[in-house]
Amino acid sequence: MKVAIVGKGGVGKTTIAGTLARLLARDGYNVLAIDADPNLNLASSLGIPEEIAKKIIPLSENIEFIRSRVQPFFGGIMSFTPKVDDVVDRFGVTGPDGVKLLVMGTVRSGGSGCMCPENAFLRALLSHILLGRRDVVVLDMVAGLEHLGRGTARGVDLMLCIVEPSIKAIETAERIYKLAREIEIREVAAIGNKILSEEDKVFISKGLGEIGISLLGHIPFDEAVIRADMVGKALLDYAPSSKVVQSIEEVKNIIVEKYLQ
């Protein structure tokens, strides 16, 4: 299963997706997270020690490497087909519950044309995760989509947007949306979270009902993620009986179910 996790800066993804990560590790699954959110904060969120998360290099900053797969032939033509089969054992970093992370950083700004070796390298990458390999990936993402193409969208089994009770969030959950089916991913829905009342249930279900969106599950607010970061720690090892902890645990059940049974 590839579940590819999006939303509005601030809403909570990184966290989710950690927490949804490591949770489905411990169900016995071979788990993969990949981080292409530029904040990279997804080490965090998944326990990794932050002396081994400061050594980090984000794949899309490891120019001579990439240069170094993404050979031009000669009049400069770019292949477009890089070896990329070794790079999750070359690059990833093993953090706790034995969920593998591998940092890919950002594409360049510049839209979906622009194909300098960067983004020839991360976009045949991303391609090879998705399509290639058999582990259940967990990809904590932009809200624009930027790594996905037609082709390597294919491989995302579940689209998750994460929403929290606000017009701006449920106007970036449509944006998603839009794009998503742009590039022909079948399943898209969304999480509330940081939910304070009813109303705020009512107001997401309202707002995501009429853009289209299924809704898997509400994600109470609590105080103990902000406390989780700033002592550093991940929040199933800060408060691992919280009630977001029990609440991703119910979404990842409903995942499970659905998409890996």
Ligand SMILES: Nc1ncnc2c1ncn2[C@@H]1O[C@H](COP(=O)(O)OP(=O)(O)OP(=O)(O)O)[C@@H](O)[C@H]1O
The other form holds:
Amino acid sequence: MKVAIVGKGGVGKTTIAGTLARLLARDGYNVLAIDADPNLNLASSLGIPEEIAKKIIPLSENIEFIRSRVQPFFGGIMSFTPKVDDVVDRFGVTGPDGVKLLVMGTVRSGGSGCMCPENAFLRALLSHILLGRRDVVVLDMVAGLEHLGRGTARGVDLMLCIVEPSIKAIETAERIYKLAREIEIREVAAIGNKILSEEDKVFISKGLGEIGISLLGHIPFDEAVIRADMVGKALLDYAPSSKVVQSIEEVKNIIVEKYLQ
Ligand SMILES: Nc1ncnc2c1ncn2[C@@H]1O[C@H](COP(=O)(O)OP(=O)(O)OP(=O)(O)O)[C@@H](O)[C@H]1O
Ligand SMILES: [Mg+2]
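What would the structure be for the form predicted together with this ligand, rather than the form predicted on its own?
Now the complete complex, all chains and molecules, led by this one.
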């Protein structure tokens, strides 16, 4: 199962991706987290110490290595020799709870025709690796799906769209939903985040209901998330028994039940 965490900028994608990845790993899944956002902050959300995170080599800075793994094929299709363990050993790190992390670095923008090697690499990685029943890939995406290109997004099984109570977040969810349907992604679901009131929940449910996206649950607004961020700690380590972690756990259970059984 390959899950991409998507949504408008700042809605909580990285926080949720990191926490979800570790909670899934605690359930016994083999989790590969991929940071596809050039801002590179998934490591901290996963609880990987800064001194280790600093040593991670983004794949985009290893174009030669990527080129050696991605051979141009006729008709613009890329072929790929997937050796993910090799890639993770060389460029990734293993963090708390055994989550493996790969960092893409700058994924250059471009549409479906983009042939840049790092984009092709991510696309090939997504379409060829980790198909075991207990394997999960969690992708933390850059805000606004367009950057990745449709071909890359096509390898994803589930798009989890994070939505905060704002019109813009709902509009982004709608764009993502349309794109996902165009490229035949099997599942799109949403999670409400930064919820402060019942009205927030109603606003999000109504907005998503009109689009037709199913809602897996709500995560409250909690200052602990911001404080964890400020001290550079993973939410799961900073406030393990908080309501916000409990809510992410509930959403994780629904994901396991609905998509991973
Ligand atoms: N449930 C929450 N309660 C309070 N603050 C939150 C919550 N979720 C996220 N935040 C805060 O919102 C900000 C953005 O969160 P995060 O970086 O996870 O979002 P993002 O969608 O990955 O952002 P970007 O689009 O920049 O990658 C951070 O300061 C984070 O601490
Ligand atoms: Mg982010």
